[in-house]
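Only one chain is included here, represented as structure tokens and corresponding to the form predicted on its own.
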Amino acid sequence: MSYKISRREFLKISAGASLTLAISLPAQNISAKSSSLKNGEFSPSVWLEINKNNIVTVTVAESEMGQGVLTTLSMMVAEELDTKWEDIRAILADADQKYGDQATGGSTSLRKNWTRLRMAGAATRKILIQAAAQKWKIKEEQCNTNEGKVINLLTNQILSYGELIEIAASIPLPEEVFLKEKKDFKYIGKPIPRLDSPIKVNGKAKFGNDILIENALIATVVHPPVINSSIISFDASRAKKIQGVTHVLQIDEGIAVIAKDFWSAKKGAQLVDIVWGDKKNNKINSAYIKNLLTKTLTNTKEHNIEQDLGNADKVIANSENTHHSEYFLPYQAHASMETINCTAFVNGDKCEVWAPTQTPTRAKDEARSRTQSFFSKIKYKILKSDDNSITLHNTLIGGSFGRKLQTDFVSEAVQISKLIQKPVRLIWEREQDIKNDYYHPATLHSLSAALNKDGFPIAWWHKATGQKQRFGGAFLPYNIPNIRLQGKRISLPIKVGPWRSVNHYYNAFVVESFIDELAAKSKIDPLEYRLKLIDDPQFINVLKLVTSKANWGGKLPNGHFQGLAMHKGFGSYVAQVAEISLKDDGSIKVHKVTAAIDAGIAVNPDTIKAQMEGAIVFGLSAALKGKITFNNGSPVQSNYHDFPILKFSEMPVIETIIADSDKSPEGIGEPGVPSIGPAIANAYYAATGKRAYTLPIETS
């Protein structure tokens, strides 16, 4: 595959001690089938460095929150650079406009870097070959590379990459580079151990709460107990009597208590006397929300039509064989193991931040907005010139699932540090984290279908409502001639935001539960039913892979039952079979989950398996365990005792089959979540004859 490079730019730094490649990058994803880069100029970004000792340092602009990007993105560079894997190092990039918009979400890390990071490696390799050819006074074609060395094919002489960096630094970027075909991959497709595993095992890994700045104080914040309630007044006299408490301040989000240690800050926060006003939202409770959703859902004429194929409403109205169901999915919290934290130091006009954030660019902008003058902010916006007065270091993230896309915690830390002009480490307790989350929104769905004489749907009508309700993932993979999707958003002051798999989670649950209902109504095996309704070869492949491996329809242990579900999201195709039994109290025990995924070329199979396992565990917690409810304008749940997640003792066996593919890589972080809920719900029906119309599944 041939790619043209639009700009010649090659930088030499540190007096010849290392070689850094600044390469022009596409602003959009480029298919592996593209023959060249197009559409003009792109912002240059520095991605890799080679030093004289042959060490290759890859700078990763994505956030590392457990999904393995430090390793998989480095594999792409190493593959095309043709260097030894043992010589690869990876570091997280600080927030910098030279990397473009730094945001990690939507399972995009592999997809958006598949071409550009391989190009960076390939261009560097080509330049190093040119450098060796110059030194040996031979043609480039008479050189080859292997494991970080250039080989003279005429004499078998060898020069390491590190020996060539000074010559290479004077060579412009090549006009064109060639990327490897899949058959020639040395690293891509292999289960390579993660680069960040050793430092996580030996304790050297730096997560947000591992940042220790000299003389930093510890801060916590008392947030409003009722949604959007404001502060009328506060009395900090009792809090200030706690030894170690240094400051009690009002910030935009609440009352900040600052101390020399966390325990003192926590005790002080409990003793601040606050008079809260503006409690108009105290009427909000779960019953009120459910009633609002129900009223909104019934007013179909007010709903936006997202898809209208044929005449679904008329066909259903005139059909003698119809089926109808309603599904409700409650609010969900992110509840990652690492709670919210951020370290900030505002010193005059300068601000330095250390944050476990999915959005370094937005977080840096938030810090800028909190520290710089109006004139400075306008100047930056117009000129797009960074004076480096704001520095944001992105740390490793101990779980996020979308929560750390928000920048509220950066805002709090910067505000506090600016007020006291000292470094501050902000720490939220678990209770603060869960009660002040940007929740996954609750949604209510109504589905109706008309069936032909053979029991297959000829019309499908899906209506939905909720905060930020979206139909992504509800667009059917099934061949049905009449389809209508309608939705309407409701307005509530509850903060909501992205949550692992976002709208695919609830849409997959209702679609795959309802299709299973139709199969049962028609007395047709759920696998056979689906296969009759789809013609997408990738869906057919993952369905056959997963059901074969799970022994679908075969003999199971006594009291065991299976459920099937499938979904396409973030470019990837997933099918899952859940095997369950019922405990004496009627609750569900999940014994095994078999999953098949087609995510394009598998860059690192171990990473895909780990991500599928993590996604399934995350989805199981929502399917069997936790939900967020509201009472008197406040979230009820506050910690793992009332918002439980899956325990080690409840962990099923998970087997992942990765479909072989020649297509570009697709998402892997989120696609495993949507189908586990309906797979469990469908298995529960097989066990009990009862349908689950909400998650978590109500078994009592």
Second form
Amino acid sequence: MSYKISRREFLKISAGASLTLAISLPAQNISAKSSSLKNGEFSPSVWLEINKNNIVTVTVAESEMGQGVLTTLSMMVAEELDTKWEDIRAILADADQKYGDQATGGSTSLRKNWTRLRMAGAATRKILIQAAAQKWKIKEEQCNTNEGKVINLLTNQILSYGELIEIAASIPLPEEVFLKEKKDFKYIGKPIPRLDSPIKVNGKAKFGNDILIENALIATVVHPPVINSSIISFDASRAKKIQGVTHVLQIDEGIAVIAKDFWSAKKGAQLVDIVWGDKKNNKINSAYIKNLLTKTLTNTKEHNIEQDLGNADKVIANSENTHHSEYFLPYQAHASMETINCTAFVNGDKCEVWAPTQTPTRAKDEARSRTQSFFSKIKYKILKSDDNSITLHNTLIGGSFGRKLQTDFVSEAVQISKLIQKPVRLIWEREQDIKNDYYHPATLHSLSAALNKDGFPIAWWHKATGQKQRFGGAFLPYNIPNIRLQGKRISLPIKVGPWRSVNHYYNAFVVESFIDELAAKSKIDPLEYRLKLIDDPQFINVLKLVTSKANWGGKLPNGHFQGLAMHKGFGSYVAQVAEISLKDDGSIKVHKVTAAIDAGIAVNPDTIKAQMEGAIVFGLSAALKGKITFNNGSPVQSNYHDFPILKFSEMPVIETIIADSDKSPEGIGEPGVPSIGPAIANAYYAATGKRAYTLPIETS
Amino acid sequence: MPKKSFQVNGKEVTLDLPNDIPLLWVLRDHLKLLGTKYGCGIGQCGVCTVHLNGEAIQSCLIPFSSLDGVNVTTIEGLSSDNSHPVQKAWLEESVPQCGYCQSGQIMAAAALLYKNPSATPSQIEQAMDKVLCRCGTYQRINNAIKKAQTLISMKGDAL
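Please supply the corresponding structure for the form predicted in complex with the partner chain (the preceding block corresponds to the form predicted on its own).
Below is the entire complex, every chain and molecule, led by the chain shown above.
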């Protein structure tokens, strides 16, 4: 397929030692299909550099938090550039306006880079061919490429890309490029090993809290025990007696204890005597929250209507065959293995930050806002050019799942460095990390349906509430003539934020649990029931793939039961079958999860499998293990002993089937999470006849 | 403060530190060996696992006072070129995602296989239950341990 290159989209920058190609794109994300752009600012977004030794360096503006983005995005460049995979290097970009708004979330990295990165590779290849043709004084058509070399088809002479970069630097950008058809892909579609595996296996990978800066001190922060309570006074005399403690300071978020090493800072933090004021939030506990959710859910007059198809309320009121359920999902923590951390060095109006962040752009803004005087900030706002004073390096992230979309840790590290006038490495203790999370919010849902004489739904009414509650993923894939979705958010001072799969997590749980209840009420097989209600071929395909592979409806080992669920989110279709048994104490043992995903063209099938395994484990932890509760205005849980996550021995066998597709790639980081919870809950019903109306499932 | 001398990755070190500082922070903050990670500080997550006299231990629980004369191996001492059979197997099975827990996972698996190269599935479970992974790489860890067992028994790879 041919793609036109707009001069405003692509900008070639040449240098003596290497050829670089920068793609310019507007600051906002573009649709992957849009290859010619009109309005908006244009600034380089992705850099591709070839040096004399044929090494191709791809600078990735996304964040690497385990999802494999360094590798997958590089594969797309290598595919069209036609280079040797061994010659590819990937590096993380610092935060810079030229990359547009740098934020990695919503499973969008592949979607937003699919066309533009392949175009970058193809344009560079075309320039290199032109350079060789010029040197050999032949036509472009008389040249071809193979793994980093241009071949003269008349003489079989060969020039490596590295040998061509000087000539290439003088060649203008091509006006259009041709991108390969799927059948011609060499790297795309292959399980290419990750570029970052070797350094993650020998301990050399540098995460945020592995950044060593000369003369840096280590800091930790004591946060309010009751949400938002203020500090009336503090006495640091006991803390300062700890050898190694250098400073005890108040910052906006709490009391920072700074020391020569982490252990001294931690010991010092335990000894700061703080008088906390303003404890009005200590009334917040789990019962208080549940009560507020219930009141808000019942007070339908104040609800916003999100979808209103037909007359769901009237049909249900007038029907003889109805069904009603309520579901509650609690707060959840991210609990990445790497606790919150950030390294910062403020020097006057300048600041350098090393942060494991999903949002380099916002993290840099936060650093600027905490570093600079009012006048410097105004100057920056007006001129928008003095960007050199703040540097933000994006480090490898040791797990995030949405948590590191926040910038609270950047704020803290920069404030501390500014106060002590030294570089500082902030490291939160695990207890601070769990208790000061931006939690996945608790939600309460009421579902009602009316069924026709054949047992299929003719009306569906979903009411929901929670902090930042949304209906993404609640819009039904099922053909039902009367649908109403309505709800209202509650307001609480608990910090909440995105958590792997966000609102799709709770909406898929209630939708896929309730549809299973309706199937059971109508005594129809859950697969057959769903197939009768859908017509989207991609959904039908993943359902058939997964149930066939999992031997749905077939003979299972004694005491084993299956549950089915499906969900579309982040562009991808997923269906899962969970196979469980019950242990002697009635708790659930998950033996196997079979999953089918249609994520468009599978760029790296091994990464898709890894992300599905990861998403399923993440969902299983929430379905079987931990939750966050509140008491006296404080989260109760503090570490992995009371916020447990799935362990090695609890790992089921996971088998992922990737649907064949010719469509553009879709999300893979999050789509596997939403349907595992309901698949487990539905299997639990098959095993016990009992419905799970909450996660984690209460089995006792 | 008491002085302690011990071996880390084959090198003798002598340090003067408070009695209660855990080995984890001795390694990270005082010896700048950053491959060993902090996860929970209370022996719950195992990402700080290293070898102490050949045994897998959680370094956040071992105080400096107990280090005199011991022999510590960290991920940096396993091999720096990924030639150890456990590291080889880890690469072949593409285990890491975020990678933060992997030093601990690898050290736990290596200690198990040193002692018992033909560890059974339940022995593997027992050893590996001590190290958590939020990214969910357990299936690949399991496959990699089995692959390492093959590398050791069939190809005679040295541990």
